[in-house]
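For reference, the chain that follows is the form predicted alone, supplied as C-alpha cells.
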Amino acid sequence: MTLYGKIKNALKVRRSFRKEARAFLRLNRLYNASSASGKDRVKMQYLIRREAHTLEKGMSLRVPRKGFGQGKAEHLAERIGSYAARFGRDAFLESPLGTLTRYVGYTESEGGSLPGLRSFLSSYGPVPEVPAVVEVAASDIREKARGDFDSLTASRHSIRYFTTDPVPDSLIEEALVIASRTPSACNRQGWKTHLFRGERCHSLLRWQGGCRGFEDEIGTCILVTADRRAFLYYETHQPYVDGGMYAMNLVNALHYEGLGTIPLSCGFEAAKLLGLRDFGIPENEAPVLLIGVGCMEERFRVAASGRRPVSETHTVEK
C-alpha cells in the first residue's frame, strides 16, 4: 500500500471511531437504565426483573446465609412502591412481589422476622403463588437434555452449586465441538475458549464477581472470547455478536453432555476487564461470557427464574 493510501486508510477507521463514540455517549445517556429510571417505565421493569432474580439465586444456593439479602429485599420493595405509584399496580408487579412474599417467608422459616416488609406486603392485598425456587433432578435433566431442542432448553438451569467430582475433559472436548458449528459472520470463527481450574478458577470467579458466596463450588470454568483481529474497523460490535452466538451454544451443548452450568456476564467497564491480564488473556480477545461448568448433584434447587411472555418482545411489522 502506497503513503497515500495508508493515510488514507487511517484517516478512514479515525472517522469510524469517531463516530462509533458519539452515537455510544447519546444511546448509553438516553437509554442506559442508572439514568432517569425512575420515569421509564420499561426501564424500571428491566431493574425490578434484575433484583427480584438476585433473591432468588440467594434462595437457590446450598446454604443460603441466615438474614441474606435483607438490604436486596427492601430496596426492592422500594422499587415496587415507586412504580405502583406512578404506574398503577398492573399484571407484571405481580410476579416480583411473589418472589418478595417468598423471600420473606423463607426468611421466617429461618427464625428471622421482617415486619417492615411484611407491613408492606399487607398492603398490596392477596399476591398470586409465584414460585422463586424449584427443586430439580439431575437424572431427569439429563433425559430431558437429550430429547428434542425444546425439551433441551426448557431443561437447562443456571446451577450454583455442584458435586466435587471432576468434570471429564472428553464431555468438554465434545461440547466444543458442538459448539464449533455456531455461525458466524463470513465464517471466521473468531472465538476463543479458555479452561481455568481450581484455584484458578475460584480466582476469576472472585474477579467476575457474580458468584459470590458460591464460587468455591465450582470447579471448573470456561471464559468464551472474541479475537479482535477476525473484525474490520466497522464492525465494532461484531465480536459480542459472534462470540455471544458461540457461549449460547457451547452453554447449551454442555448441558447436552450433562454438565450442570452457570453463565456468568462479562459486560463490564474497561478498566475491570484489564484485569484479565492476570489470568493470560490477551488484549486483542473480547471478553464475551464466563461459564462455571460442574457435575450436578442428584436433587438440588434452582431460581425459577420465569419468563416474558412472547407477545411482550416481539413485533410483527407491517
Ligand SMILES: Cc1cc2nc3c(=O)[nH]c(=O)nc-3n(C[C@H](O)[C@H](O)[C@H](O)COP(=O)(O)O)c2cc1C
The other form holds:
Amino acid sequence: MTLYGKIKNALKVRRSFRKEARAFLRLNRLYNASSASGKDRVKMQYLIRREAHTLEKGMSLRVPRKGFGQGKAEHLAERIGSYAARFGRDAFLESPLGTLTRYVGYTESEGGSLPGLRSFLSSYGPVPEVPAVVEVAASDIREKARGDFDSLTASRHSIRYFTTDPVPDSLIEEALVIASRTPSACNRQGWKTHLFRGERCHSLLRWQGGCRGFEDEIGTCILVTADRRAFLYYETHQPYVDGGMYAMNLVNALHYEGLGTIPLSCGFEAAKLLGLRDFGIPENEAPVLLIGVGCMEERFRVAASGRRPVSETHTVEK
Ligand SMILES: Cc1cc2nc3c(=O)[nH]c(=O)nc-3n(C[C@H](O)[C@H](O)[C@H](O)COP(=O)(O)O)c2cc1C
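Just the form predicted alone so far, so send over the form predicted together with the named molecule.
Full assembly next; the chain just shown is listed first.
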C-alpha cells in the first residue's frame, strides 16, 4: 500500500471509530443498568432478576457456604421494596419474592435466623411457590441431550459442581467438530478455543471471578475468543456475534457429548481483560466466553433459573 493509501485508510478508521464511539457513549450512558436504574422500571426488573439469581445460584452449590448471601438478600429486598413503592406490586415481583422466600426458608432450615427479611416478606402476603433449585439426574440429562433439539436445550443446565473424573479429550474434540458448523458472517469462522486444565484452569477461573465458591469444582475450561483479524474496521461488534453464536453451539455440543458445562462471563473492563495475556491469549483475540466443563455427578442440584414468557421478549409488527 502507498503512503497515501495508508494515510487514507487510517483516517477512514479513525472517522468511523469516532462516530461509533460517540454513538456508543450516548447509548451506554442512557441505557446501561448501572445508572439511573431506580427510576427505570425495565432496568430495575433486570437488576432484580440478576440479584435473585445470585441467591438461587448460591443454593445450588454442592455445599452452600453457611450463612451465605445475607447481604445480597437484604439488598434484593431493598430493591424489591423500592420497585414496589414506585411501580406497585405487579406480576413481575412474584418470582423474585418467591426466590427470596426460598432463600429465607433455606437459611432457617440450616439454623440461621433472618427476622428482618421474614417481616419484609410477610408485608407482601402470600407469595407463590417458585423453585430456586432443582435436583437432576445425569442419566436423564444424557438421554435427553441425545433427543431432539427441544429436548437437548431443555436438559442443558449451568452446572456448578462436578466429579473429579478427567474430561475425556475425545468428547471435547467431538464437540469442537460439532460447534465448527456454526454459521459466521461471510463464513470467516474467526473463532478460537483455548483449553486449560488443573491449576491453570483454576487460576483462569479465579481471574474470571464469577465462580467464587466453586472454582475448585471445575478442572477443565475452554476460553472462546474471536480473532479480530477476521473483521473489517466497521465490524466492531461482529467478533462477539460470531463468537457468541459459536460459544453457544459449543456449550450445546459439550452437553450433547454428555458433559456438564457452565458458561462464564468475559464481560469485564478493558484493564481486567489485559490479564488474559498471562494465559497466553494474544491481544488480537477478543474474549467471548469462558466455559467450565466437567463430568456430571449421578444426581445433583442446579439453579432453577426460570425463563421470562416469550410474550415479554417478542413483538410482532402490527
Ligand atoms: C454470557 C454468560 C455469562 C455467565 N456468567 C456466569 C458467571 O460468571 N458465573 C456463573 O455462576 N454463571 C454464569 N452464567 C450462567 C447463568 O447464570 C445461567 O446461564 C443462567 O442463570 C441460566 O441458567 P441455565 O444456564 O442453567 O439455563 C453465565 C451465562 C452466560 C450466558
